[in-house]
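A single chain comes next, written as structure tokens; it is the form predicted alone.
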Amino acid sequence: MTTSQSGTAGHPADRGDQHPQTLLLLGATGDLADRLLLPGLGRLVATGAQPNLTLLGSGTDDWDDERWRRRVADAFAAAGATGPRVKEVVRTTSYLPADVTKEEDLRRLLSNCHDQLVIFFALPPAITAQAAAALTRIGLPPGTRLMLEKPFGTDAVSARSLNEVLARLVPEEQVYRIDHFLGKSTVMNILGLRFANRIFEPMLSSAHVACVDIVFDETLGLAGRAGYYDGAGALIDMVQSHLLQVLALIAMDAPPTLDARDLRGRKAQVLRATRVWADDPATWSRRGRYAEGEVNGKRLPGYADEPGVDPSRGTETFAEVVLCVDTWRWAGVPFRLRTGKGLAARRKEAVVTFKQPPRVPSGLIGYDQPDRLRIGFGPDRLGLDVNINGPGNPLELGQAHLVADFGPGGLPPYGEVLRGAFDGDPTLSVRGDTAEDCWRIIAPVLDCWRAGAVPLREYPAGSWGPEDSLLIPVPAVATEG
């Protein structure tokens, strides 16, 4: 059976700050920016909701204005993003070369911003350290917005650093972690999944619950990201980020209101319980590599042999880990937290496996797969795999597959957080405490892993991965598209 929903919660395109707005895109010519950033620009300013929006770009590469106009008209064109706002930005747009950790560029930078600033880092970590570092002795407009895009430091104690850096420019609340895989369509469906459906709130606990799994398995390969991905790996670029966030939704107990310091509050009460299961990350954790192999019938070269790689980091591009969230609702379930490149099929789901019922009657037969609830990303959709009565012997059971479409949002995740940042609503960005936590509970595996405690096992491009992986493949029902 399979039903859509085909009302979404829209919102009004004047809710914007009508006053004038800069955003200022720092790496504005890099890949983030080309590929994810300015499409979700355009569609934002595509719905009138910031009238009176100038975008100033910057970077390294020493482009002239026509050179920045070209690369924002393709990228809002590419998204779709049309009318006579679209066009006003992009008449408007400039673009001024420069190192941002250099206090005279930083300086030349600000002097061209007007109006209330909204300053996007589209940086690597350490390039976003060294420039937050530069504008303290500089300083910034009032009012003035950070966007910071994840990871969040490179360890624990880069990231509280950070924090402390980022808290001599702006109060916390002017600055928005951003955490694109989560963009409010997708929070608020699992919101209202949890906590607007009786049949499903009081299941979604270690009395029912035999384990949850969150999985992103990706066809793709490395796809020319070596200059990021290459530093930071599977575990980094994927667990320590977005899906300890989707663990936070799934795991917290309900907020009073939908209010950001509620709901922040809550996903950080979840973190501050997560810890890897047993405090054993050699035993729970696993790590891989894609060696060459056909995907979709297409040949992927091994990870080591991909330009600009270098083979002698051991750079995982699978990562497993298996986390225990200590709290009264969850304690003893475990979570098994699982992201990889260059596998069988493409996979991105929350599924929360449901117990065996206390006894099954002797006379009913072929009962062989536990209950799952199915949460998908990209579609955002939901899926109920239950065992009911099929055709022929009405004593035999079978598997059946209910799917439900959930309602799509009006923006593409970078859409809404770039709104966020815009309207001055932090719902969607990532607390300091949090960000600092997330490092906390994969802090184990990494110093784990450089050890060589866990070792890194090579696995076909086009396979399920690591023969020895902790989380036995489910065909991904809920996420077919």
Second form
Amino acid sequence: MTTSQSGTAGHPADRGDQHPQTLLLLGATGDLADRLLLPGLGRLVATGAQPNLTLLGSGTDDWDDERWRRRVADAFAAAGATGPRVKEVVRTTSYLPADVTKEEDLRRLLSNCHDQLVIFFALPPAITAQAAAALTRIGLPPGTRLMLEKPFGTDAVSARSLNEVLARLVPEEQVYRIDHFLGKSTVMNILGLRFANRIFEPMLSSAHVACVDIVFDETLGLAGRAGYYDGAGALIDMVQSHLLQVLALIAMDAPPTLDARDLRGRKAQVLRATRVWADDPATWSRRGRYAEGEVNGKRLPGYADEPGVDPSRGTETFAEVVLCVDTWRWAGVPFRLRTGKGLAARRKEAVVTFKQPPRVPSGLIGYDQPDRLRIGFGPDRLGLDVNINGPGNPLELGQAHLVADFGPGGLPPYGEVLRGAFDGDPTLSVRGDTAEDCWRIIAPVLDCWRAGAVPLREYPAGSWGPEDSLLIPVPAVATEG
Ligand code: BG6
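Now that we've seen the form predicted alone, could you pull up the form predicted in complex with ligand BG6?
Now the complete complex, all chains and molecules, led by this one.
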């Protein structure tokens, strides 16, 4: 059965800031700016939301204004962003080559920014940390907002020290740690589903839930991103950031409002209570790396043979970990997080599997599947698997799959997170303590993998992942976690 969603969507950050603003984009010639940031910005500008925006690009490449303008115009056009405002941003944008780890270059950049300033660090974590430290020595114009791309630091210690540096620059509310999953419509979809209905929320606890799976399987391989990915791997790239954010949204208690303080406070509480199942990462985590294979009829070279990859690092392209959320509501319920690249099919969803009914009356036959609630985040879709009496023999059960599409968001995720920063609303960014906590949660897994306690399993590209790794089975006994 398929239904479609009705109703109109509002947005918590719909309070446009009309003051002239400058977006200083550091790392402007890089891949992130080209593929995601500029397209998101173009779409945002096209809505008319930022009428007085000036864009200043900067990078270490020796580009001139003309080359930069072409890059911006192409990225906007590819995103389908058109209209007079979009043209104006392209016409007025300029580019300044700079090494942002050097104070004199930063001074030169800042002297070119006259309006209320938003700085986007589209840079690797080590360079971001150096640039932020240099900025503490020269100071920032009052009211400056800072946007930092993930990963935020490289571990809990570096995340903490980066937070300390940022705290010397601007108040926490002016720091936007970007997790673009929070800019997907997923966030509002989960909140609406959970807190605007009576029927789901009372069921979401250890009394009724057997386990929660958060799965992000991709068919895509490395896609030329060795420079970043080979130093990160699947656990840091996806679990430490995006999947833990999804876990927080699914497991948190209802926030009284959707403002930044309430929503981020609820997420932080749940993540503080989250750790590896039974504190035993050797048992409750898996890692893998794709070997040569075929995905959707196309040959994918093995990860280790991709240009720029150092096979001896043993970087994983598949990660799976079981976590517990040690709260009254969730104690004893395993949260299984899994992600991989080069897999047979895309699967991007959170699945809540309910416990069996206490007793299925004898006489009803064919019960073999528990009920499941599915929240898809690509495509955005709600699914409910329920047992009903099928056709023919009225005593025989069968499973029905009810599906409804969530309304698509108006903006791409980067457009949405940029809008948050322009509007001065950090609701959809990661708070400093939460960024540290996400590192704390995965640290035992990283340590255990580095010590070789969990083998790196090879799987052919186009397969379902390492053998025996199709979701680690639910722990048999729900222990004290
Ligand atoms: C990025 C990761 O943050 O998210 C990528 O670095 C991943 O490896 C991507 O493919 C997935 O996001 P999206 O928006 O494509 O669903």
